[in-house]
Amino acid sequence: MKRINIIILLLLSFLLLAGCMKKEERFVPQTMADLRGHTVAVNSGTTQEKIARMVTEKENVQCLPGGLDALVALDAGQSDVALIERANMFSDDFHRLALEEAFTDSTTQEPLATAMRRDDVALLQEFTNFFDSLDVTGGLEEIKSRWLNPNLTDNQKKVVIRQKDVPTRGKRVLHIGSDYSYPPYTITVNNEKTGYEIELWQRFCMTHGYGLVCDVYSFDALLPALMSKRIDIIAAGMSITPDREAKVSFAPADDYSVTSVLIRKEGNKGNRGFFESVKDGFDRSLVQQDRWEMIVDGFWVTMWIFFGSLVLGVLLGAILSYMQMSRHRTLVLMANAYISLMRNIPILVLLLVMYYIILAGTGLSAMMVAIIASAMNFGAYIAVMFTTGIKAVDNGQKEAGLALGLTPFQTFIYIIAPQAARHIIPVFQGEAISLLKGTSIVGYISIVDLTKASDLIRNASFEAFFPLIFTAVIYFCLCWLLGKSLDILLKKISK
């Protein structure tokens, strides 16, 4: 009996091993119908997302936030195919990915153009006239020959207008929004915002005396930003659909979407060694086009937002704490209601509400809105800390100070506050670190902070490792230094 069991186990093991060693047949679709049952990666809000939802089950559609994340997902083996705009393949680093085109689908073409608000009739007419004149003189064809040429993949050679040459002031300042990671329409080259659609508007502004400012938004945030008048133009290779035409106006269509179905190449990605791959990835992520400067700029933006939110949050928390300990019931109720509201609303939702609704018409910059929103949230937690820490000090300490002839203010500063700090700082340390980490969400409202800078680099270079690792290391170092600094302060107070 034991021998029979051993034989059966050996046979099962052999069959299992043979199954594992069996080479999986490579999936090479020929038509859109072949995609059913397979995982399809697309960028959200694009024509390709609509196509994917028509040809395969909704649970098999991977909608990624923007840029060319669909390509990265396919390259990493997270999907079976990727649907992209064919012009996106003209990117500098596309050839580096282990991907190839299975086929091109032209049956679902949609016109592409920049979008504006429907009430901006004069601007639309002025740009239409400019576009028509550019077409007549041959200037439009020259621009297309550079940006929409599949044989020209060096984006640096396509740039003829530098961002510094375009005025930021004029009879009106136009804000153009994009994620600047959607080649060839909007991209980032040498830390400058450029691309086919950007160059059209640069030429228009330089000709007609407008100022132009490039704002960075994720693709799904562009329409809300336009409707709330945060931006005046959407430049993102946006397809013209009936639903969008009901909300916005489109400039003259000058290109059409053509969908490419991409699959992974057969075999390995190459014969390069490990160290050579690491060196190449580092060079492409941070050295080429001086992309490390984007990390440095994003670092300082993060620092400004953090320290601004910290100072305002502490001041707001002190006021709320004073209201909580007031003898006036109205002030207590107001403070408690505010604290309850802030502690039960996600910071991201608060940030979006402040940016797109409450402060939309004030003219405040995105950075100021981020500081205010973060301070509002942080101040609620600080108020609770202050109130709890002060109440933890025995009331006899206050009476002793007054008995010594100190004023109530002097008693608080010299006796109560130092003792309360011992209870406050350990909790404050954790909240301050959370505030610092929480600044990573400000990219949702057109701020290129440390995290958003790494996203731009990742989409431009198709390299995720170094941008994300560098960002994680920088945040770790900042949070560690902040924690150590507060530990030192607590030790000095405790002496």
Second form
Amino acid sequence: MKRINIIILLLLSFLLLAGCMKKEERFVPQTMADLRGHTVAVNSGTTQEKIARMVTEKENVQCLPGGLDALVALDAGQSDVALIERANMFSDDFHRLALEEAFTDSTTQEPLATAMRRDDVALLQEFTNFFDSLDVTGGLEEIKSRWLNPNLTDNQKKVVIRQKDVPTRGKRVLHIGSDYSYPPYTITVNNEKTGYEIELWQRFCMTHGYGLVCDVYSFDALLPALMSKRIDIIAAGMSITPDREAKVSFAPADDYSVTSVLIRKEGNKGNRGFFESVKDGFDRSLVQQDRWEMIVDGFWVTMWIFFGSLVLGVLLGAILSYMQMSRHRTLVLMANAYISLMRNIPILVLLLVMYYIILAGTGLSAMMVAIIASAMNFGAYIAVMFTTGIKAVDNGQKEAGLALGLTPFQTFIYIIAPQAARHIIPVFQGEAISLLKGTSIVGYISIVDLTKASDLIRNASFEAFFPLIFTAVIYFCLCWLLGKSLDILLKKISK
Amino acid sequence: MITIKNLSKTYKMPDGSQLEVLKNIDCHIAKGDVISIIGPSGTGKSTFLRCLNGIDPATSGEIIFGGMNILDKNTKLNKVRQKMGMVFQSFNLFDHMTVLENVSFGPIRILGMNKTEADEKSRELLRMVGLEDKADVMPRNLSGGQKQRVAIARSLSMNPDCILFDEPTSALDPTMVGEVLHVIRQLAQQGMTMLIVTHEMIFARDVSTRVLFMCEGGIYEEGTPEQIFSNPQKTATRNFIGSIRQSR
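What's the form predicted in complex with the partner chain like, now that we've got the form predicted on its own?
And the full complex, kicking off with our chain again.
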């Protein structure tokens, strides 16, 4: 117990120290040419990434995967400037950051639009007709006046269609994929998935009697998800480029990307230190807009996946272990081949293979795919654990059980298993904790678990510190509890 | 009680050849017999014993016990073994149970006795082997001799018709051999049918009603202890008995 206190103290003081140390004078660029030699944060896959690669050296481009992580990186002092889509700034959340625009770069403009599969010609046609009629009736003007208005920064006032107003069933169900982290095109407000492009599709579906389901992917994962038919539409403020047009078809351009060069405001030392971050961050990342609800939802998703794959994995492991100890050579070989396959493929790759390839056409939900993939991996480790644990029990124990008059099955249950458990549980403890922590990758396949929820909050609130620390603390507590309860179980069975 | 006809056992060696460990054994064991099985190492004494309750399956022949042929595929071996106890060289007490639980496990789980009754009976058996005070101790805290006495009590707990002893004192310190043999002697006096593979010749001579001398996978010579120890008829038996005398 004492040791844990000391470790926590050490951690805290380390964070405090990191918060106090800070250097550097302010860098204020005037033109794009000034950026050479300075670190530039951009969001991966955006027009700004391309611009950054042109204006500064390759090693100075910090390409961040999540929606608006470039802003967070700039605010945290990780880079000198950040390049973002100008419209990204039209929100209160942005104005709370001590960041400002150095200048707007209007030389590179790229159209933005939602994207569909090329073979989905009907959908493109229907949406184009809808979009044109919206333009004619003036509906589009009204929508733009809310979402694309630099002077309307209160995101909550922009939302007129709630997610629950749009049916999820209909003549056809459209899956719309987005990171919901790229305001104003796609954003999370009051734990609702909304935004300019989302609203266009919401209106489209309501008019046509279609269902709409919102799936969460990181920006990088949207194109693969579209190509593998996991989603039907990408609505993420995606700029229209020749490369992309070769693969997907774009709806009529709904806006133009204009790049803003951002810097920290005077007095923003890049890092606000530990206590300030906690106070301010707690409010912004958890209290405002009831963002804590996302953490709670994410927590339950993580729990579901963990327990689901724990149970399935133990079952699978038991079967594999039985095969490994079987007298039939083929069963042993099959089990061994499976185990070495699973042990030598990273779990993330396995997850993506299952999601995009093997289980792609089965209609299984992402959650089920995550549980299956985790269980497949976990089962291999469990099998090895079971087999070694059972083999560690002296053969004389089995003989004594049989000689007493037990059936082989009873011998296993009453004699072998309880003794094997003593060898297994200490190893199992570590593996179960790994499994729990390993579930944090399911965000890659559109599941909003605890980790992904903290990503979304970070992107919506531009607050990196608190959601991450809070999530880390939750994982720590969960893993610690899990470890403790297995300790207690172990003590109980080994008197 | 046990009739063994033409019992053989062969092992398949990794190179594909056959190793014959038991060759055409015929033997009859009557109720109340105390049979010592002696002979040089590697002659199949233990294997013979382990074939009797099917822990090592025999290759061919018949073992009739209580009207059932143990080698018949349809015979429920667990039922047979409930009536034919076995005591091992390495004790094989259940490591995760207390001494009392080791003894009461069979009656409770297999015979369906209620716990109070089973505990009472188990304590009585522990008293008989002189270990009543160790009832709540874990096996790892016992000496070898004590473990083997618990193992005997465990096998008695099932009320067996006969007990097989597979070198019950070979893994013991010389100082502990006596306490275990004492218990077996007691059982012999009570008329328990027993087959004992042993290297304790004096004990074998004193306690047995019959001695089997095994050599090269078969029963080479058998007879009363008097016949085998004092007046062996065959050369190999004579050599074996002689070698023991010399080593004294």
